[in-house]
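Just one chain is shown here, as structure tokens, and it is the form predicted alone.
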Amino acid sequence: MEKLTIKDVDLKGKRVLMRVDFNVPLNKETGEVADDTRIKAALPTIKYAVDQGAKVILMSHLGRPKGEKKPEYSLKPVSKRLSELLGIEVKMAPDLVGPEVKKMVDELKDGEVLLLENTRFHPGETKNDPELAKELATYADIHVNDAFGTAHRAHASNVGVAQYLPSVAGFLMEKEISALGKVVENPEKPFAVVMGGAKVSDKIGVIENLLEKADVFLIGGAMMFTFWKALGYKTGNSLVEEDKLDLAKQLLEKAKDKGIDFVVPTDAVIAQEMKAGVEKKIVSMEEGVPEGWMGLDIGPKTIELFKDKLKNARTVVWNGPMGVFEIDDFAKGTEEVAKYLAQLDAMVVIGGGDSAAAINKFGLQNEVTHVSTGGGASLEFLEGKELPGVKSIADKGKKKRRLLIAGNWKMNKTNSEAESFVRRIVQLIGGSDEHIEVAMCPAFTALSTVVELTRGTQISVGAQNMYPEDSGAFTGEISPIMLKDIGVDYVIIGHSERRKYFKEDDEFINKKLKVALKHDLTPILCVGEVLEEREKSLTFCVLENQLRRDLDGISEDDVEKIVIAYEPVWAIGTGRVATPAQAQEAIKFIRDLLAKMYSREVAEKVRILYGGSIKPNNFLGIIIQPDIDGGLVGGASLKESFAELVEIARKVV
């Protein structure tokens, strides 16, 4: 799983809306931050954005105010501590959204930091309210998600905002995805899992998922007694999930069938009360726990057994303590396992929650490969679930089709202007790229020049129009044979300006498509709705009507050769642009329609571009969408910044 990160985007002068996890404990007496571990964990990402010259707007929740503004859950103490750690003033907003907040955002200078008030002061946060997400998105150019601890929740500040802004991972999120992803997807063998905690029911999904991958499985914590009882041994007053005894037996049987070394503790530390200073004993599994006593830690023989089972491991995941580690009398099992893992020559990943608290208690957090900052999030990740807060971050390297960045120059640039411009673009773009194709579509007068200058580069050349006849008395027109003769590869057909100004209808466009295909020219077929049609919710009807008429009589083999460009007419040359969500929705509709008209296999092969006021500052949000295969670029293709669009596309593939 590879995601775009903060290092993949240009931050200079950009407004960066960053979701962090500042859900820290506060001192009840002083109101100050009692433990700044989570704040420190976010510092690398915040500092990087500041150093890059970004305007940084931070979002976090704190506690559970349940949609109400409660002073005891204000982030003001966090703002103070963050200012001290960063060495610069962190401005504190009075709210999450609103006119006053918007004013503070607008006044923010490059390199400055603003902390918004608790996201959970608004009920729309946990409901992933699109209106709240949309308002937050107006504050920024880029969304950075660095809060893995909330990645299992689909909230407005992490998932909702990503529908309106390109979302990339911060360094902490990147580290979590990398470490946990490796153990879930491709752990180096032998792979050992150490599973503790109170209840089997809390870890069923993790156990079942990791049983498919592990070589050794060690069970500790209170859940061990559910397994003891399932095996027929006495458990006294120990915590046992009576309704999970059959499940425990099934897990033991499944591990046996798979040849996994599934190890249940052979002894335990027991006491009559769960508190410091009480009498404690060590009992073997065969002896069992007598009535009136409860198991509170793994025993010394189990500690040595676990060490022996772990000694050859190359990858280890540890989730859940071995006993009641908060009380020193029952912390030895957890401490000894922690110390052994810290000196092991292996990739050691500690699940969040109590496991992270335990490794921190013993001062070993820097001695292992990774300590997760997420409790519930790390559990769900280890279960193999797709976390909404991870899914919403832009993917890298998942494009199914070769991208096409095509520039439509329209009626611009003389032949000499085209020559100097193309020479510069060739320099800026560099060598060939198997994942990205670039096309330039100049005026007819510059076609031959551009073909010559781009020969041997990754840049193809397209014409902006052609007449659907090989030759004849058609004054002022250009035939497909003429285009092929000078080395043209693409031809734009059905552009909204041809439809509007030159009254080209779908029947004529259909004829053009067939003739272009006959002469081995690749058509870029443009479709799209006008503003009135969009406002009347007719977008899909318009697209379906255009495509069914334009593609009438065109075979499966031929339709795969066509590039389709969705160009909302209301966004061409107006400065307006469809949101990433709107562009993806329309292009997915086109792909699904092609699947109905032809087949899903054919639909997945057709490249579909977005066109309409594309610029470097909005292209990332467009190109990361799963069904969008590039852009048909108008005004921005006339400037050197056209090369920036290509560079942005390279970050995605």
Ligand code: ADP
Second form
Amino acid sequence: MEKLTIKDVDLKGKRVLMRVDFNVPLNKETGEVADDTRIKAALPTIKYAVDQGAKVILMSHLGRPKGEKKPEYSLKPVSKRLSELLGIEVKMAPDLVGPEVKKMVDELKDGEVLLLENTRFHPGETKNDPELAKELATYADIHVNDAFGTAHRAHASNVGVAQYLPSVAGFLMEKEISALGKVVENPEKPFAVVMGGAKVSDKIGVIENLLEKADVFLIGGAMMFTFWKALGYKTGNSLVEEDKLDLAKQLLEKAKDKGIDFVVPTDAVIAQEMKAGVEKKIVSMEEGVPEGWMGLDIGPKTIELFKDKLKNARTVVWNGPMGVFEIDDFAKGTEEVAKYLAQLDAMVVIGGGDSAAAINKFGLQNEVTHVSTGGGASLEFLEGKELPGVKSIADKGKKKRRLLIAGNWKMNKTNSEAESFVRRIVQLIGGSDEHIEVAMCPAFTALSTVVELTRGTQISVGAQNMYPEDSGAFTGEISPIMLKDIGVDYVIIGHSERRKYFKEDDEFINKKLKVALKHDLTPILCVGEVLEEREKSLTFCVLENQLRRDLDGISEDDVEKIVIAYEPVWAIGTGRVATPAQAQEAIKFIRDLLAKMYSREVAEKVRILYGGSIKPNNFLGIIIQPDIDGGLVGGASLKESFAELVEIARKVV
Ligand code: ADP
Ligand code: MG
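The structure above corresponds to the form predicted alone; please provide the structure of the form predicted together with the named molecule.
Every component of the complex follows; first up is the chain already shown.
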């Protein structure tokens, strides 16, 4: 599961809206930060953004103020501590959103840091209110999500904003995803799972998911007694979930069927009270726990047995303490297992809030591969669920079709201007990419020059127009044969400017498409609605009409060769850009329409581009959309910025 990270984006001078987890405990008397572990955990990402020259806008929740401005949950103490840790002043906003906050954001200089007030002061946060998300998104160019601890919640500040801004992972998020992702998706074998903690019911999802992958499964903690009881042994006053006895039996059966070494402890440490200094005894499973006593830790034989079962493991996931580790008398099982894992030559990943606390208590947090900082989030991850706060981060390497970045120069650049420009672009783009194709569409007078200068590079050349006849008495026109002859591969057809100024209708466009295809020229067919049509919600209707007419009579084999460019006319040369969500929506509509007109298989092969005021600062948001396969670029294709677009696409494929 590869995600774009903060390292994949250019942050210099950019406004970066960063979601971190500053949900720290505060000292009740002094009001200061009582434990700054979480602040420190977010430092690498914040520092990196500052060093890159970004304007950093931080967001976090703290506690549960339930949508109200409660001063006791203010992040002010955090800004103070963060200032100390960063060594630069962190400005504190009076609220999460609003005119005053907006002003502070606008005044932010490169390398400065602003902390917004508690996200949960706003009721829209936990409701994932799109209006709040939109407002937050106006503060920035890019969203960085470093709050793994909140990733199991779809809130406005982590998930909602990603609808409007490209969202990338911070370093902490990246580390969590890569460690937990590895053990869930592709653990090196033998794979051992150590499960404990209070209740089976909390962990059913995790057990069931990991049972699919594990070779060895070790059970400790209070949940072991539910298994003892299910096996017919006495459990006294131990914490047993009576309603989970059947489940325990089923899990034992399932493990047996799968040939998993499922190990239930053979002995336990028991006491009459869950208290330090009380009398303790060790009982075997066969003896069981007598009435009036309760099991509070795994016993010494079990510790040895577990070590033996773990000795060959290459991957270990541990979730849930082996006993009541908070009390030293019952901490031995947890401590011994922790120590053993710490020296084991294996990938060891620890999830769960109390398990992390346990490993910290024994000072072994740096001796294992990864201790997850997200309690609930890490459990849901181990259950195999897709966390909304991970899903919303842009994917890397998931593009289904080869990207095309095509520059439409329109009526710009003379032949000599083209020459020096293309030399420069060839140099800037360099190398070649398996997953990206670049095309330049100059005026007819520069076509030959551009073909010559791009020979042997990944850059193809396209014409901006053609006449749908092979040759003949068509004064002033250029035929597809002439284009092919000089080495042109693409031709733009149906551009809105030709539809408007040269009155080209769908019938003519349809003819052009057919003739282009006949001569093996790849058409880039432009479709799109004008502003009035969008405002009347006619976008889909217009697109459907255009496409049905333009593609009339074109076969399945041929339509696969066509590149479609969705160009909302209101966004062409106006500086207005469709939001990434609008572009994705329209392009998905086009793909679904193709599936209806032809087949899903065909629709999945057709490349569909977005066009309309694409620039390096908005391209990332567009190109990460699942159905968008590139861009038809106007103004930005006339400058060196064209190469920047290719650079951005390279991070995504
Ligand atoms: P995590 O937060 O790591 O997922 P849990 O929340 O499931 O772990 O469980 C942790 C709690 O389980 C600890 O507070 C610990 O005291 C308790 N626990 C462990 N073993 C026992 C036991 N035998 N009896 C009662 N409580 C136990
Ligand atoms: Mg817990």
